[in-house]
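Just one chain follows, in the form predicted alone, and it is written as structure tokens.
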Amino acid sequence: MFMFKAKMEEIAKKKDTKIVLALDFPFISLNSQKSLFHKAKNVIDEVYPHICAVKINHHLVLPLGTFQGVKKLIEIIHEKNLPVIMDCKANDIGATNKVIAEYYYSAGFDAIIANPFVGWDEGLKPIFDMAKKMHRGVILLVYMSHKGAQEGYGQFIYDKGKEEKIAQYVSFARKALKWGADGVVVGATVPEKIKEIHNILGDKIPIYSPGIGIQGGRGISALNAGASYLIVGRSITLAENPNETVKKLIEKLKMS
């Protein structure tokens, strides 16, 4: 399970960047899925240096298909010695996260984001298992980085285990460590809850931090609270100069 994970840690290291890149696109004409492809692509060009991984959404699958335009994406990625997570936070019932699980690690990708809400049994286990089998990665949703999350993710709960009231987010936490999940992901726009998270996860599981620029999230106050990977979007995707955006970053992170 934990091959995904070392293989961050090492590309990240060996690049000496802690960047993600979130594939991320607004929604264009129905007939130029073409020209999104190639957009697409000449990001990944641009920016590939300067990134230890690249993170791919909805806003890409549904207009270019997961085994039309996205597998071909994934395999450029790949020639770039790149993995690829599949931001689809799968929150379904096991018997549906399974095939979801199977058909996006069939197209190439190399970790799957998945929601805790659902639980354990006939909920994620299924994805942990395919996982498991295909030498892949799962990564948790503890916490989202735009407002509304404090609803859900902020809730308290009664834990049973240890009959006590909690947040949502810190049993998922725990229930990140459990589980043996490759990596979380929690919003850099709450840093006080990457560094709640990072002392229940300690040096384990990963913390990918996305929200970087656009929704607010400071990419140096991220690090500082535990975060090991910068996720970021529209900043780059959606810049005149990716590769100058990128480079910029990385320096302004490097100089804190």
Ligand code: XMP
Given for the second form:
Amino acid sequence: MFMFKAKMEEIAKKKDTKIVLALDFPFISLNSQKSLFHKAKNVIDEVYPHICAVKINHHLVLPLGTFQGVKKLIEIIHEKNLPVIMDCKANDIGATNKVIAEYYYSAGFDAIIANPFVGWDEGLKPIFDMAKKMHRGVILLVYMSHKGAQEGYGQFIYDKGKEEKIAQYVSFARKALKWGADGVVVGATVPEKIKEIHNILGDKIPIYSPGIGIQGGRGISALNAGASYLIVGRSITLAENPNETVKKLIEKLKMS
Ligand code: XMP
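Could you drop in the structure for the form predicted in complex with this ligand? We only have the form predicted alone so far.
Once more the chain from above appears, this time first in line as the rest of the complex follows.
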């Protein structure tokens, strides 16, 4: 464990960038898979010098297939010495979670995102066990970037052990420490929560922050609040010039 975390730190430092590219594209007709693959490859070819990792979601796994198109993309990304994260938000019973992790890690993913709502025993433990066995990472959702996140991640719960009422995301941040997660996801749309969660995690677990640009979050606010990495998707992938866009974003972050 923690190999993934160390790899991320090393690459981000060496390349002086905290941008994780979310390689997402809108739905396109199913007989245009070749063009989707090439679109994805072109964006990687353009922006790889300015990013520290790539995050892949169902936008590519569903149309291209994990062991067909996506595995090839992972190989291309690995050739550029970048780790690849699968944003599958694993959220099932342990036996199923184990299979999900095994397939994604076997396809070459360096880390997967999982949802702590399912708990440890017969929930996420098999994912952490598989990650340990295959020397990969697990990143936990702690507070999502969309508005409705407050209904679940923001609800108040009674912590039996400590006999106190705490926010769900506080409980998840504590679990991330206890379970040895390699990272947590906290939306850039809630910088005050990033700060609170960073105070719990310290420098032990990095915060990955999505929701910049189109979802309304500001990269600089997320970083100032304690995020280590910014996950950015459509602002880059749908830009006319992804390379210029990512360079400008980095410059803006450095100047702020
Ligand atoms: P955009 O285009 O909005 O893409 O920059 C963001 C990417 O990140 C995903 N996303 C999340 N993933 N927790 C996650 O694990 C979150 O809170 C979250 N918010 C956004 C989104 O699906 C897209 O791939």
